[in-house]
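Take a look at this one chain, the form predicted alone, written out in structure tokens.
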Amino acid sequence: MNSPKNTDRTAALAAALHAAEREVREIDGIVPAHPDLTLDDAYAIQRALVALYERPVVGLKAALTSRAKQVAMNVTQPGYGTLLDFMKVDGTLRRSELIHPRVEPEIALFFEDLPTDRMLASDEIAVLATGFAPALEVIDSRYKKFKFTAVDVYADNCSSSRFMLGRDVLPLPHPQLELAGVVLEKNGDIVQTGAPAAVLGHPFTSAAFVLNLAIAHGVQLPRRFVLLTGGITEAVPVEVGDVIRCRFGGIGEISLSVTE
């Protein structure tokens, strides 16, 4: 991975993104003022941003895993963000801590002692992962009107904000995990449906790509960590009083309530 062109700029942009989240306020995208920024620069900003939290890393999240999102962002492959311990929630989401949160269902994979000395194949993931669980991710871009380029979003830690994991870790392999029907409800109304196949055809494909990219970038992961493999449906905006329920066919369900 190439070194960032300007370490002072990297630090300044990371500090601006960190302050925006801490103060719960949106900011302009960084690319218009810095059009020469590359994806390598964006990941350098992300690493600097993550370091500012001074909190333990607990995993990774895949981003831009659908072809439609890649086309919209003018990229040809997924990316990743970093999950920190404070992002994990247990059934309740505090709206006042976020700018414009949106919720999407995902499959979470769990790993322990992952090999980092070689490229991983997607068909290895079922063996390397210690289990999986249904999950909800809350994305919350720090940019105005949730508008950004790929460089913007990677720098902003891929809109990482909060996530919730299902109560039980389920064993692998699982027959036709990619075909499990997913139904996302908001306040009792069905708002999105899909299947894990929406994530690059299979969550294992997404997992292998993201892990290989993070390993190539020298990301230091804890011995045990979680990987959110990518949004199965479109993300749904939430506000105070909303209740999100997601049913994963043959796997389980997960619910999240939004409070002040």
The other form holds:
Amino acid sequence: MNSPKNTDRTAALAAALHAAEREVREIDGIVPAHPDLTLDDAYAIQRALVALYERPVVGLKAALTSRAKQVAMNVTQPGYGTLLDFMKVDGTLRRSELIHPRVEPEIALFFEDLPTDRMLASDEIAVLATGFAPALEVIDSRYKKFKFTAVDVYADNCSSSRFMLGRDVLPLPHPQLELAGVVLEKNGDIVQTGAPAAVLGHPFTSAAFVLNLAIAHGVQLPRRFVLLTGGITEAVPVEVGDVIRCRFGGIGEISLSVTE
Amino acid sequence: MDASDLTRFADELFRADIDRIPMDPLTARMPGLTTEQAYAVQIGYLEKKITRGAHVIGKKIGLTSKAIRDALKVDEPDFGCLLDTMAVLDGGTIALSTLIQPRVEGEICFVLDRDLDAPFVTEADVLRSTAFVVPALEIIDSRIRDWKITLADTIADNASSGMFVLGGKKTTLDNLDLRLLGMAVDHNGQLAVTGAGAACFGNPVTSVAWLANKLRSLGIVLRAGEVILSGGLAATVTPKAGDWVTMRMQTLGDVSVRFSA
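Form predicted together with the partner chain structure, per the form predicted alone context:
What follows is the whole complex; the chain from before opens it.
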């Protein structure tokens, strides 16, 4: 799999995904033309894609954390994407920079000096994380009509696009974090509700899984980083003029406005 | 359409329920069936059960999800009556053979200790008249084949009610914002769906106020002691024999039920 031919293909597919994102245009899935690609190949494309930005890594995001999505993607485990500094927004989303963005609520965990020499267990996360915050993630698949397989989406950095963190970082442990009510409004209408249990039962389970996988893959994380633990509700499409407000019971709220 | 049509529909629903054999939608035969006529059918259907020994112990509110109202093209919820014969104790077992095509959803149940008899009932009246809330599982069911219901069909069919299970922890509404309490439904120990209180008509308290006013318009008063299932908080799950379903709700606690053949 590390033959020169495959290395060339990895670089070419990463370049195509990078160009699609920079030029704000959707492309066909890569699997139909490359049916032999494995999930490992997909992560190699993701690493090459992330490197093309030449921007600092600020964290990770968990993907495919709901059973429904795993079944739809024919996988049994979640995956991860890599967050870069330019993806962080503060209250405003510029629609013209994105293809077909969708917003989903998540719990963000913050880490500092995470041990990388051993496997992490989910029951350690409350101690290892320095805190948590409510978050909105903006996903924006580079693929036409948001249609993809697991290999496609891992290569495409798991549709990572933008993210916004709540103002306050809260301490852990937080009682019944998995049952905090999450209420997502679009232009004043409640469009989604859920609870953090939607991500593999608990955000800590998702966190431990994704951290172990990324560390095993040799992903270089900064000393301090953020982890988005996975979408709590279905992702909501947004257009210019939309205002998303999300309340997290006992945790806080976030608003995001979509401009041209 | 006359009174005999309504009586006939009530008879057919009663028979479908006894025989566990679903029937065609009422509106397939009578497309003009109004909401008012459908509630009259519901009352006729329930009177047959009451004649045979059942007692009304509360109400249930349906169509509290905006997505479901949009799908049925209606702009307000509906209601049905809870009978003592529908109640199952927490952790109990329901035989699927007693139902037709059940689905399970998690809800908040209000228990009243004052009548809601104000000329117009507000959220403040509901808060003042609620002794406490408990977590609940509602097992909805439809006497209409394949759940092919319109608004009038489900109203006539007692708002598609089946059975219900109440949790054993009481919580008062003091300083509690039900909208922001999260919930999770586990199906055989695996997480199935999550939601929050706001999924029910924006606020379960508002849902109960809507019910009280709707009943007033029909000349009925919600009475102290009634239990009120305020509406589903997430998508339903479909049980099979041998399954168990649990709802866990922040602050309110949990409630579970098993299913046998």
